[in-house]
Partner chain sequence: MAERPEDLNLPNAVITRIIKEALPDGVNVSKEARRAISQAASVFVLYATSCANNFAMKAKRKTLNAGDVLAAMEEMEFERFLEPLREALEVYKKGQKGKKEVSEQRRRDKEEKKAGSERDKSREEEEEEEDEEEDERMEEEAEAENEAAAADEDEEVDN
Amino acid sequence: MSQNNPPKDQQTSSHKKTISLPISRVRLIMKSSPDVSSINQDALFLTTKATELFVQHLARSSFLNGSGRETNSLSYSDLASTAEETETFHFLTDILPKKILARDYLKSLEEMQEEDADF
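May I have this chain by itself in the form predicted on its own?
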């Protein structure tokens, strides 16, 4: 064993100290893909860390761009607004849609049906 590389157990414990997300949950999500047969520990750690950094970036951007600064909180509407308004997060608009009231949805649905009937 080389002196520059710490033992595998020591590497694993140092990895666990630098991440907050549960590795077992990330492994379960990765294994749910039919394309994945086995998962390398380094790939699992890097995927977990990248996911954690992405969530932190999304939360920070949503907090700074939303109403969170005044109330010192982060709400779903802040996340949905950030997903809709920021090009970087635009791919999340299907996952984080803006909430609308049922009556507003029904009204827009009626309007769409009226437009379809006009054709």
Contents of the next structure:
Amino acid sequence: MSQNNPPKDQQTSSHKKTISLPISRVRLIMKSSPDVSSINQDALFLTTKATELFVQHLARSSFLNGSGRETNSLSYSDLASTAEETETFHFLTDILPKKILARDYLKSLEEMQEEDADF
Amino acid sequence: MAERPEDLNLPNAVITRIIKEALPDGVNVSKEARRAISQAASVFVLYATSCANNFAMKAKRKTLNAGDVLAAMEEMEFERFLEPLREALEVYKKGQKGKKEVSEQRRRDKEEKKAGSERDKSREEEEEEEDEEEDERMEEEAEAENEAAAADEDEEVDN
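Mind giving me the form predicted together with its partner chain, seeing as the form predicted on its own was just shown?
Whole complex next, starting from this chain.
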């Protein structure tokens, strides 16, 4: 893993390379979109770089917003709350649903039914 | 095309490293959180692609370009990425240009060397000169072709 790499190596690689995610994989994901016919090299590079910035931004915002600062950790629920509370991350709510206990879900279901009955 | 569903995932080791670099030292990131961020990144790529593609379509272009991606970032309200993206693109373009210049220079050096050795030889073996020149011309042509092909690959990726 990356921890085993000498720090010197990491430094030189970050100097030489401006991106660390594989462009080929990003291209494959982009191409999986049915209406995309072709992508030029600069657009490919920019999307790859943007994805890296996005990962950093999502991790950082979730860590700062969540409860993680006391426990020095980043958990799934921190991410789910960020997706729900931050407008720019709203598009993630489908894949980052908030986890709730079945007990609570049943309770809210009951409440909803009661509300319906009122009308 | 993607053959398997996992082809649409980004490599976990790289994602983990980017997360670690973004957070203060010693923060523990749960496995579930890492997987979620990785999936979020794939969704981000698709979302950005679809936005960028809308811009390209509006302009009646078939190929997504850098401007489309930057416009997509603005549309997605990730304006904070614009500056770093522009900077990175500039560095990237310089790098690409640098690569080409280096290979050009190397080719020129080689030619000079060849020309030099040819002159030496021509003094000794005047009879064989014609044949050699022919060979060399063919070699150069092949080289130029390869370079042109490589340059094309750099320029645009589509199929």
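It should be emphasised that the depicted structure is a prediction, and the values quoted were computed from it without experimental measurement. In this text, the rigid core denotes the largest set of C-alpha atoms whose superposition between the two forms falls within 1.5 Å. Numbering follows the first chain given and starts at 1.
Shown in the overlay between these two forms, fitted on the rigid core, is a CA shift at K107 of 2 Å or greater.
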